[in-house]
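There is one chain below, alone, in structure tokens, taken in the form predicted on its own.
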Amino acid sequence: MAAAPPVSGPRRNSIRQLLDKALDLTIAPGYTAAGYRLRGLSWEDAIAGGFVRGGVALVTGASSGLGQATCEGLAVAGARVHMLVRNRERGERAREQIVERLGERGVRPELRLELCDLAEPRSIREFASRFTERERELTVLVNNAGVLPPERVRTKEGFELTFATNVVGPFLLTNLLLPALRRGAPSRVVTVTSGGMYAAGLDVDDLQLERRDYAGTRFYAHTKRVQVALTELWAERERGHGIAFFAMHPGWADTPGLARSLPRFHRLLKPALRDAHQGADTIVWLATVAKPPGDSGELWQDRRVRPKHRLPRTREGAAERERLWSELSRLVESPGPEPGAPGK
């Protein structure tokens, strides 16, 4: 009996579209390692591309899990990376072991640790005056720090931490560095969200949920509606200025922040996460490929973009993300550089 032709590559490329709107369709088995495979990506593909080397790279939250995985992965495709950390000790761990893990591939990174609390304006403020006296231009911004903590906490300035971690860093950290973005041009933002947000709408009208009792995951889950929510306006007030802007989802990864944060979620669906390096694919795919096949201000996982809203009791209009962003600038007392206003 003859043998089986072997797939072509147009065939094999049709087959795993199909097979991508599938696990797109039915939601939770494309966030798991198997959707990852089954969508025939890899890592070393996912750091192949030229974009970043030679540029500079900003990395939020990067002692662990994701943010480690993406610093190595920025540092292999050549770029100069700042590791952004709130904890030194725990900065420094990490930053030796990517030098010790891409030593035993000839790599020599170049690798620099950052202090900041992305939790505190003034920390945010200090941290940016520093960064941007040494480099004038940034090539790539990744948005990745976020907590879920067990319980309501307020931050020194006020703030209810899960908001102030995950929507008032990320927002006044890169107004302030745009005129360095700018300066960088080409350049990119990719914000890392959460799955989470497809249950959550924007409440404008409550930013940090203080008329609701305390619930860490849907707390958590406002919070990434929000950072999509401020991708499209970065995009659309950017534009022109070279800068594009990408949020994306990186799937369920086995990380120490998940560990920590949803214990029982990470014990009952360990043997399907992905690992750190699979749930970094999209971020450091978006933060080197020549040329993402898509526009500033989409929504991507397993890099291909995917709808931003899938109930449509989450859906927003562009009135109520002005008023977000007047609202965010009014708590951080910093709306950065007006829309269209050259860098300097």
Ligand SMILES: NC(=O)c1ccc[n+]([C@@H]2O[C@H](COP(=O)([O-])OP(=O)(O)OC[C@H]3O[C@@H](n4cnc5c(N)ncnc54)[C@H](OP(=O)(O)O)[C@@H]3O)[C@@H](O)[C@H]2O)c1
Contents of the next structure:
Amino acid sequence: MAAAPPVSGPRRNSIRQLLDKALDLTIAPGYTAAGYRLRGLSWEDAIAGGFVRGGVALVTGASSGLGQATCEGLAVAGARVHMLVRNRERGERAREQIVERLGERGVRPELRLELCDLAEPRSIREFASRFTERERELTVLVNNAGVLPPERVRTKEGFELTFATNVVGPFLLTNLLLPALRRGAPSRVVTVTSGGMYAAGLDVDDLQLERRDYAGTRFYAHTKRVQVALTELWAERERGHGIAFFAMHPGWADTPGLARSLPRFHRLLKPALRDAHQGADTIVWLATVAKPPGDSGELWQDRRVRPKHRLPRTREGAAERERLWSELSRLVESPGPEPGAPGK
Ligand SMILES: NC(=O)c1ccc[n+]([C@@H]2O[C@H](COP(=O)([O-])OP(=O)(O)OC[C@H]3O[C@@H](n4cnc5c(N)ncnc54)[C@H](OP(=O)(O)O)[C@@H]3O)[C@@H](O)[C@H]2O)c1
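Right, the form predicted on its own is done, so what does the form predicted in complex with this ligand look like?
Below is the entire complex, every chain and molecule, led by the chain shown above.
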């Protein structure tokens, strides 16, 4: 019997596109390691782009999971990487692990630890001023740090902990670093959200969900929805300054954070989960690819733009997003740039 003819390039691409669409529609399989493989993605491709080569990157949540993998990827791609951590010891361990791994491929990464507690605005302000004294220009900021606490916790400065870490932290840090990002333009900000946000709509009247009983996954999903809305707002407000803003969700990856926050889910799905590098793939790709094929302000998963909503009830309008900006600015007393304000 004659062998089947090989599948040609364009045909292989259209098969990939159909498969990608099917995985996106069925949601769960696309979030697993199988989804990553079926989409034909690989870490070596993710780190191949030259955008960040010779540039400066800052990655939050660098001591663990996706953040650590992201630092590794950006270092191989040629960036000087600042690893933002809240605990020096854990940060040092993560840095050493990267150095050891990359040593095996003959790469000597440029990695520097930065200490900051993203749940505490005072710590963020101090960090941002230290950082911008040393680094005038920033090429890539990755807002990756995130938590899903088992119970309601108040921070020293009075915020609910999930909200403080996942929303106040990236909002304030990004706004304080906008001048450095403008000076480093073209530059990029990648914010790591979660597929969990598909279940949540914005509640601008009760941003910290103080009127509700605590439920970790619901509070987490709400903060992740806020991150997607913020990405859209930054994209609008910073238009013309050369900074592109992306939200991405990583699928389901086997990280210390997932094991700690959702132990049952983690145990059940462990064999199907992505590893940390597969989870970090689209973060690194967005930070390194010459030109992402999509606009600033979009949501990405597995290197493609995805819908921001899957349920009509979660949709918000532009006016609600603007209220979100005002309310967050009031909360952190950092109004950020006016829409269309000229850059420096
Ligand atoms: N893994 C998944 O399947 C998955 C799915 C969807 C979304 N995500 C998102 O991906 C991101 C990374 O998560 P991960 O799975 O890699 O979890 P992880 O292993 O727990 O990593 C989270 C990182 O955030 C840091 N962090 C937490 N609170 C902080 C604070 N107040 N200040 C500074 N750093 C802080 C942690 O530092 P310590 O080491 O000091 O705790 C850690 O480095 C999160 O935003 C998460 O929501 C993950």
